[in-house]
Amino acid sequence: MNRKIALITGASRGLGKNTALHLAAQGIDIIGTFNSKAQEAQALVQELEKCGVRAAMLQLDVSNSASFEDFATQLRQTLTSVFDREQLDFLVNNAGIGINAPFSETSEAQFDQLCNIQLKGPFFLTQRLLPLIADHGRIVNVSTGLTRFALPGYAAYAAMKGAMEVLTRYQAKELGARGIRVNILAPGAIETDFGGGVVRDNADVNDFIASNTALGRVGLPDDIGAAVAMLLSDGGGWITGQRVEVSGGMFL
């Protein structure tokens, strides 16, 4: 019986990588995807080997529609001889940047930038990979606390996320005829490199959050990684449309 396969875009680092690492630990062939870490991308793949799944990796720029239709090409072709696949089974779109900028401040390149890899991108590539994704397969779009609370010098990412939102409840309610079920998961403030690792390496940044969170303590990529696992598990086929904050109850 063929093992189930997940594309994970970003998944070279930050929480992609943490994503990719629980789902093989449950046995889940992993195709991930990179823009520029080359090496980091490799090394993760043989990581990945040692788990005992198959895993490649493919440069994907996903602020670049354009280069969608060569990237579905090389996925098929890649899913063919490494999988002895045609589909797939689960896409997390994963990949995406932060902006710190206040909203009065925000330059429009800046928009641009955000939309393209936060919005334009997972629309476009989702759409396109409709036809290598199986039947009654799951995707999981990322999303961000940002959304439910508001915080200074998020309001260009925190409008492509809701935007993202919405398009997943669209995303549920238009491939529910194939049974794909569509999420989006919204992490609360992680301990990773994101936006320059603020969050994990300012102590008066991390206490601050740790105070306004529930369960006491700063999100760690383990806890997305998981929550991830947990909507793509077989307990999470009856979930779809839904936005799943991951935040450990940050400002509730």
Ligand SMILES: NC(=O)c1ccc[n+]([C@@H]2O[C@H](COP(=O)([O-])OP(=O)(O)OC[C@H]3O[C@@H](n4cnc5c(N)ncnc54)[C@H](OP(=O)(O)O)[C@@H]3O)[C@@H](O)[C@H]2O)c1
Given for the second form:
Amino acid sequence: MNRKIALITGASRGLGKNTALHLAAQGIDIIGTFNSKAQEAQALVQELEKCGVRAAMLQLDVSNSASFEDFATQLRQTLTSVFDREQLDFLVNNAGIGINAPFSETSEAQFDQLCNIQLKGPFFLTQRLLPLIADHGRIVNVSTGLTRFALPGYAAYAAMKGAMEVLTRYQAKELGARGIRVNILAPGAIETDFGGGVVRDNADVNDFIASNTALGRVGLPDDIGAAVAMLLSDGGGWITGQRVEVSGGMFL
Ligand SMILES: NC(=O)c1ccc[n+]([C@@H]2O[C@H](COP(=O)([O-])OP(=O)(O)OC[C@H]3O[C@@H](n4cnc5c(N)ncnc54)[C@H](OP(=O)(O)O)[C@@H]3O)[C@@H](O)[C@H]2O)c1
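Since the one above is the form predicted on its own, can you give the form predicted in complex with the ligand too?
Below, the chain from earlier opens the complete complex, with every other chain and molecule after it.
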């Protein structure tokens, strides 16, 4: 029997990499994407193979929708040559950046960059990849706790993620006919390189978040990778169209 295959965007670092490792631990084959970190991506392939799964990493800039046709072609070839399959089972739209700017000072260029990476990219990438996602497959989009609570500096970023939450419900409705489940996972603040690594590296920010979190600490990549794996497990099969916050109880 074929093993399941997951495509994870932004798998070279942070939450995407951690998700890849959690899924591999469950015997799921991995196709990851990287944007700039080719060496990290290659190192991850070796780490995943040590877990006993098949793995490949492809370059993808999610802000460049004109490249999605070529990416789909490359993905199809990889599925055939490395995995002996024509379709994948899971898509995790994880790749992303943060820009911290007050609403009053956010430039059009910053807005457009966030929109291209956080909203337009996943919208058209998923649309383009639909023929490559198997019936009864699953899609996990990635949002943020910042759509439920507001912290200064994230107006544009959180607005894009909020749009992804609405899109998730429409995708769940329209793709339900094919048995495809679509959910969106909303991490709280997690210690990664995200936003220049501020949550991990700035002690004041770290303490502020920990003291406003029910479970008393900042999130770690393992908290998110494990949660994505849970959503993609057999037990998640009746969950669709949902926003699942994974924040340890931030700002309850
Ligand atoms: N960390 C948090 O506190 C937090 C909280 C809530 C939500 N999130 C969301 O979680 C997701 C992952 O964040 P993270 O913390 O793992 O960030 P990260 O450690 O900075 O990693 C970002 C990943 O996205 C990739 N990426 C960046 N720009 C890209 C582009 N234009 N095209 C394709 N890939 C691109 C990077 O690829 P390269 O390494 O190859 O450049 C990297 O793999 C993002 O969507 C973020 O908004 C994060």
